[in-house]
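In the form predicted alone, a lone chain appears below as structure tokens.
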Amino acid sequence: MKKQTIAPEVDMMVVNAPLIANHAKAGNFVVMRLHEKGERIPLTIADSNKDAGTITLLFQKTGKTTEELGMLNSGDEIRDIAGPLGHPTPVKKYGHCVLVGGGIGVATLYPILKALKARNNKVTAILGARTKELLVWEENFREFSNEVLVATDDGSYGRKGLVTDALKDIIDHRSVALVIAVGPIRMMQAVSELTRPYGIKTMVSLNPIMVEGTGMCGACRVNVAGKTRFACIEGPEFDGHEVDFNGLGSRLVFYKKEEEVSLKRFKRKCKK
């Protein structure tokens, strides 16, 4: 395993899996442990190499197990990792295809971004980020992209504002055949409001509450056009026409004190 810091809080690690790096396509993701008393979390499959029989992981430090993730050092060991797990990318031939990451979700975008061009996909990627700082994998995005538009919060970058007024402009002069959001959920929402009224297929990948990853337990559960589903075995993907992201938003902060509590707590035994 080697592991780098990339941004403010960011890390990225090329974790040495070459069974699942044999078998992963844009849009999977795996389910890790650390420890035997760990908790699982899912993490998308940034890159993936055959050839090296390596998968590459973005992560972002905000809670207990992903501070814990981001005290290893590149040699060291994680004890379980499952996947690939999801349904793929539906990739094909669309036309002009619109990326749109917010922070982190670029990591699930790459992917996605290099298996859309090797259809003969026209890709245009819009990048967004609160300050210049946050921003992560610009120049990978720029090697397969068509066109890379970069938005901060802050102006630090690229056009100050946020990634919808950038889509807009997009969809307000050229033709879209795709748009694929990943990234904050209020981000996600944002962009499928503006893309419904232009009747623009729209998908979002969803990162909801996972536990073992296989439908069992039900945690993931979404509600998508009326109906409940199971992101870890019917998504991460789906429409972001037909998501509920009220509820979904909900859900992802059910556990906030007690996750709060746990980061506190391992914050305070690393001090001692």
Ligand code: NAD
Contents of the next structure:
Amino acid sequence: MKKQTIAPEVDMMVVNAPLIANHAKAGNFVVMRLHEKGERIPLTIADSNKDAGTITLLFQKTGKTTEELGMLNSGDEIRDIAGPLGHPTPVKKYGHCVLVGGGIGVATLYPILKALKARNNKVTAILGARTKELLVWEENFREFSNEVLVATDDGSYGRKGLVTDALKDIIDHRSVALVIAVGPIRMMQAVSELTRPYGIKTMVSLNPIMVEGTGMCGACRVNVAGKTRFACIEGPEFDGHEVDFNGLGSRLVFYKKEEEVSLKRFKRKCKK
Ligand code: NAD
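Go ahead and give the structure of the form predicted in complex with the ligand, now that the form predicted alone is out.
Entire complex below, previous chain first.
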């Protein structure tokens, strides 16, 4: 495994995993475990290279396990990684597609961008971050997209504002066949509400709590069009106009207290 920090609290890892790299498709993710008794965490496969036998993962150090993952050094091993999991993104010739990425959500969009371009779609990418230093992979997006628009909340780079401001300008003036949004829940919800009255097909990639990632535990259940769906085997992408984002948001904070205690305990242990 090779690792580098690419933004504050965001690391990129290139992992030697030839079997996964050989089968990975846009939209797939892996579930990894650092120890035999470690927490299982899902991470999107942000890139893969069949020839090198590697997969690339981006992660934000927000909890105990991602902090621990961030402490690994290049050359270290990961206990186990299962994948590729999840439904690949359905890709065909749509026309003009707009990819909307918030923060580290751009990692999920990168393989989708490459797959859409391989099918001759025109792709506009909108990348949003709170500040310039939190923006990741802009160059990677510039390499494949027809157009890249950047928005920062504080105006330190690109246009000042949210990704939805940039998206509104586009859909008000140009025809759009498909929008795919990945990022914080409130962002994906806002994008879906924005496109709804225009009737633009809008897909979002959901990130509920997952445990084993193969449809057995039910931890990742989400409500879509009034039905319970398992994001790990039926998603992670769903029609944004049908997702119950409020339900997803409340399930995501269900273990917040335990997660905070676990992180504090881990940091205390590291100081000793
Ligand atoms: P953030 O809070 O800094 O937001 C990033 C950008 O999203 C903002 O700059 C803004 O342009 C936009 N945004 C945020 N809230 C919005 C709103 N209410 N309306 C319109 N636009 C809004 O994001 P972050 O701290 O980098 O966190 C990234 C998030 O992405 C995390 O919550 C992480 O769990 C999530 N994520 C999701 C997936 C997935 O598959 N869904 C993958 C990776 C990361």
